[in-house]
Each structure stands twice: as C-alpha cells, then as structure tokens.
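Shown here is one chain on its own, the form predicted alone, set out as structure tokens.
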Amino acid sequence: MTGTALGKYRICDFTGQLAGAGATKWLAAFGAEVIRIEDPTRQGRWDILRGNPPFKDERTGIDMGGAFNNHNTDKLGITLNLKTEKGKTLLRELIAISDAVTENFAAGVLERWGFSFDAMREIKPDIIYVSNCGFGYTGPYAPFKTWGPIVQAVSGLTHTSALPGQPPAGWGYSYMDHTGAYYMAMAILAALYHRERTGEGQWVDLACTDSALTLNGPALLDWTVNGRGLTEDGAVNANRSQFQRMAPHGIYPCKGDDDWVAIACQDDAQWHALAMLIGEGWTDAFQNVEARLSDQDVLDAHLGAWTASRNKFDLQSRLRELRIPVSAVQKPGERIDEDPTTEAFGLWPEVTHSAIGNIRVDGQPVHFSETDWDSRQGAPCLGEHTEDVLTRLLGRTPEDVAALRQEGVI
C-alpha cells in the first residue's frame, strides 16, 4: 500500500456497523493493520450488515453484505470464540501486540468476558482502549442500548428535521454513525499522539448520542441565547438565509420526478440579474432585499412556480453563466455515476473482495501529497485470515490452526 502514514501501528478491532467500523475504516486506508474479529459461533450476527442488502448481484450469504465491504476495506479478518479459553489466550496474545483495542459494543460487553481496560493493562501496559456505545459509561444513561432512531431522538436530531408548521421527519439514515465514526478516529488518533509523547496508554470513552448532539449547534445556541425552539414563530428556516441576509434562498421545484433546485441570491444585483432571466411582472415588486424578505412567502411561491416548468440542470448552468450561487438538488445515482468531480477526486475506489469479486466503495474525501489513503482490498470474508494472523503474529503452525479449528476455538 502507498498508504503508509499509520503503517506502524496494529489495531485488534471489534467495532461493526458504522459507527465503529466507520472509524477503523480510516485507519486501515491510511495504512494500519486493522484485524477485525468476530465469533464464529454466531456466523457474523456481531454485525448485521454482513449477510444483509444491498447486494452486488442475485448472490447472497454471510459474506455479501454491500455495506459491510464498504465500511471494512483493507481489514484483516479471523474468527476466536471468547468462550473457550484457547480463544481467550489467543485474544490476550493478539492484544500483546497491538496499539489499540477498539469496540462499539453495548457498554461492559468486553468486561463481561474477562477483558476490562484494567485487565487488558495488564497484558499490555501502554495499550489504548477506545469504547464508542451509546451514552458512554457515565451517567444515568450507561446501562441503555441504543439503535439509530433512538439516538436520533435522545439527541435532538430527530427534532431539527422538522420545517415550520410539520412534524419532525427523521433523518432516514444513521448520519449520527457516520459523526460517531469520525469522532471515534479523532480519538484514536489523539490517543497514539499522547502515546507517542509519554508512552502512556488510556481508556478512550465516547459516547455516540453525545457525537450526535455535537450536529445541533445553531439549535441549542437558539435556545441559549434567544430561548426560541425549533418550530417557534421566528425560528430558524433551514431554507431561508438570516445572517446573511439572503432572498431568495430556498430549495425550489423543478420539471421531473421529484427534482428540485437550490437558488440564493447574495445580493439584489444577483436578484436583479435573475430577475431578468425570468422576466414576469411579479418580480417588479421585489427590487430590493428588504422587500424581498418581508414577503418571503410570496417570492417563494412564484419563484418555484417558474422553476417548476424547468430542468434543474439547465437551470443550473444558466444561473452559473449569470454568476447567481445555484445548485441542482442531486440525487445518489447522479452525483455517483454523472458527475464529474468526485470520480476526478478518487472518491469511488473499486476494490476486490474474495467473494463478491470487483466492486465499487466509498473512498476517503481526503489527499495528502506524501501519505496518501489507498483503498484496494474488500472486506474479509468470515475468518479470512485467522491462519495467517495465528501463523505470521502468533507463532501458531498449520497444523496448530487445524486443531484449533476442530476444536471449535475458530
């Protein structure tokens, strides 16, 4: 691999879904030797994304989950069963000679089979656990399991997706795993810093609901400073500009199905110019911002009804040519496979995953001149590679893996 700025470090990995895999997935792009276990007693069900859709092709099973691939590219896979204890002893040797343990278990999963931080110290001294569960192991909320809606409410998140005069509507997707991820590499990274600096191992305790509350920042600074909720008179419209004042600034209808277009206007010299793209009467009343903005309502309402009639992509270029902040509303298919720019950036490396063949993942929205990310290998199969973990790291022969496998230990 090019990838080579954390080509030092090995971490003993048992995060799943995306809110932990998410983060080990940066790791290992970057180089590190992330070698994910799982038991092979419960035939991959630590992580439901592994035998669950989106699949590839008509072909299904434990190893053919789309999602998994995408968030475990370039891991190591091995199997141990925790309930034997040769499985326990190859695990306490694994963690030996790694950098990190990571997890995103329901708090006090690893305590529970005999590898607190305390116990896990004293295999390794210096070693660096990070747990990532949904409210951490403090507070009156540690005990709680938690899935994607329900950190969505406890969070706030659940609330800001709602529009003045509608219900909250969700986020449809877990966009607070995806923040938990990011947060959980931060701290692993920082973790190997301090390390580095004084050679001192730690726990890293992170809770995913509080990572979640971190995307609520204009909503609680509202509430702080002006006690004015969401869906008050006067709250924020997330598709109205008040600082700065900006009108139009919206999403706005267009020709097709269900596309759409978002326009602002920074100034009444862009206003002025789109008015004369439009040319109808109605935009005579509307020549300055501050008209503009007493009436929202009204120049919402017209100015969708004349985008209604029109492609978002021609309307897209044409505002571009007129220097007007415009965008179309992409959908997934067209900002994958259509546009330009994020193949141009790498950000769709195709890897090659040993069932599921040649395949497409998502890359990382990063470059570094020197050290950069490299994404080639797909997700391991169940237990992969536990014979060339046991035999090249633990000194375990062939015929010792063998044994261990009828034994039921992998």
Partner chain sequence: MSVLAGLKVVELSNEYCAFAGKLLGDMGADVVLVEPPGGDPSRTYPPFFRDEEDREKSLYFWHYNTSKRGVVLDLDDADDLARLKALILEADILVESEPVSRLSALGLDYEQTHADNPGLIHVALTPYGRKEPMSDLPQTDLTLMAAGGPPWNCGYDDHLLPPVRGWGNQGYHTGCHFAVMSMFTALLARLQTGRGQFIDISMTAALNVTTEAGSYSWLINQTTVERQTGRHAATQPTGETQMRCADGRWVNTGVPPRFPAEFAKLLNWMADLGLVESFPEAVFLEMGANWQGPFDLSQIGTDDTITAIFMAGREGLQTIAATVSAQDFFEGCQSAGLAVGVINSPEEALEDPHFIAHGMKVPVRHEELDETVIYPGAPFVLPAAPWRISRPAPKVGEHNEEIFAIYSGQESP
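Other form of same protein, the form predicted together with the partner chain, not the form predicted alone:
For this one, just the chain is written down, with no partner chains and no other molecules.
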C-alpha cells in the first residue's frame, strides 16, 4: 500500500491541450506517476498551451504558460526526440515499465512514429493504450481535426446552447475538452481495473464526439421515438427547463454591471412564496404551472422587470430563505475568492512551479476519506525530469544523459 489511490501505476503520457492533459491530471492528483513526454525539437509546442498566455506577473517563456500549468499539475516531464533511433529506444524502455500509454494526437501520429498498439503490445503484452481523438480512428471523419468547439458543434451541444431568435451561443469554453478528459480518465481507470481482474491490456479508441453525443440523451430519444427534433425556430431556449415542467426558470437581469440571477420554481408552493415576496398584481395570473408555462414570455418579462432593480446576492439570500432554487450568476472572482463554499472545499490548491513559483490552480471537486487527492507540484518545465526519469527508471548514468542531450535525443 502506497498511501495513495493510484500510486502503483505509471503512465507514459503524450497528452496535451486540455482534452488529454485534464485526464492524466486526475491520475497524477491521486498519486499515479504520470510521465509527460514532449518533443525537444519543438519545445513541446504541439501543446498550444505550453509557453502561451495567460502569464503570471507578465513573465513570459516556454515554462511560464499559466493554462499549461493548470492542466499538468503533479506530473513529471521529459523530452524525447522520437525522430531519432535512441529516442525510440528510450520510449520502448519506458513503455515496458508503464501501465498505460495515453495520447490525444490527431489519429495515427503515434503509429507513424512506429508505436502502433500492436508494436506497443510487443514491448509490453498487457499494455493499456488510450487515445482521445475528435472522431476516433475509424469512420468517415477519422482524418478530420478537431478542437473542443468543433466537437461541441458536430455533436449537438452548440446548437442546443442558444436563446430563441439568436444564433447558437455555444459554450463559451471547451466544455468537451474538460468532459472529453473526464471520459478519457474513466477509460484509463476502467482499463486498469479490467487488467487487474483479467490480466488483459487493450486499446481504447475514444472518439470525443461520441462522448459528446450521449450528453443529449432525452432529446435523442424524443427524436427516435417521437420524431421531434430541435431545428425549428424557437425549439431551443437553453435557459428554460427542458424536462421537468418548471416556470419561472431563467436568468434574469439585476442591478449592477452585467449582473444576473438564476431562478427556478419547481412547484406551485415555491412560486407562491416568490409571488408573495414580489407582492405585485401581475403574479395573480400565474397561479399554477400550466398558466406559467403557457405564458412564459410574459412571466419572464414581469419577473425580469422586478429583479432588474435588485442586487443579485440580496435576491439570492432572500430566495434561499424561502427555499426557492436560486443562484447569482457568479463571475470568476466571485466564485473563486468570495464564495466561501469553494474555499471551504479546498478547491483552489496552491502549487509550487519550478519557474512560476507558487500559484493557485483548479483542484478536484471531490474528497476521499481514505486516499484523497493531493496537488502540490506545478506542471513540469520542459525536460525538468528527464535526467531523473532516465537515471532512476531507465538505468542511464548522468554521463549518458549528458551525451544524449548533446546528440539532440532529449
């Protein structure tokens, strides 16, 4: 027993961006030894976040990328030039002592370097290989390239995030980079669990668009069963309830600079409590949910006029007292520095990065009673752990490492 949940596992990790790096970040937080491999000839810039803004204190440089640090905490970082034979030899040795190989390149990159799943299986028969690629390795779009917003567009998530009479709003961030990483983490963990029980390795060819498609399940059933789709004008109003019959249910303006509040009434009792607080005659027309749903535009206009002169956090307090579902639409600074619940949960750990110094990052939104996560170390600088890994795990001497560096292998 190592004291951590995943301390016995070693991951040979080619992931980057968020869609891949987010997956192995979870493993590293729970103690897995994640060895991130980067290309020294490109300074690891395949990962567009390496060396790119935002920067802390305006300090720029290949090791200073703030987002890169956020997504790669607790990992080791080595450089390997896989265009060299010696680089390939080192990779083969590393695979031989790893439990899993992970990547989110475009389909086929690893194979072109000579490391197809079959080749890796020859090196280590029970190796686990998890690739996370927008369209996966098979099907008509396998050669196509994606980013998070492209995955979201093709799979239905962008279309459904919209207000009536407006173009799609989309997600405003790469929801499917985050979520693709969550599914990739599940796939790695599931494959490890399967190997523990059967001794078998396998290749999980995760297509991020497939994961994304499944996130609109009830809408897809409405289509396959009832033939009802979401392409008609007005079919989508993302801020309203899609399922449970609830009204009001929306995001309403408040006093202040771009301040908004989300309010939902799940039943008549909650509505009546809200109507009492509002105390205006128009509420009388909305006694039951049928009335509220059938005239929801009018209801929303009235409610929005009422909230507009009020402070969002005051409304939040009042409605919470009445046990009506409510939340201010929190801005980043509000939820990170002023919302006591995130701080109390330990959600923003401060890690130490060798070049950036101490900096807060996204933590994990979970706590385990026995083997909790622990994030202390920032992302690796380029090649920060090359010597450590080559000497400690691959039997090279410091002199060997110096020579490999001279030859451009690392």
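Superpose the two forms; the largest set of C-alphas matching within 1.5 Å is the rigid core. Positions refer to the first chain, counted from 1. Just so it is clear, the model here is predicted, and its values are computed rather than measured.
- The Cα shift for D268 between the two forms, taken after rigid core superposition, is 2 angstroms or larger.
- In this overlay on the rigid core, K88 has a C-alpha that sits less than 2 Å away from its partner position between the two forms.
- Once both forms are fitted on their core, the CA shift for D259 between the two forms remains under 2 Å.
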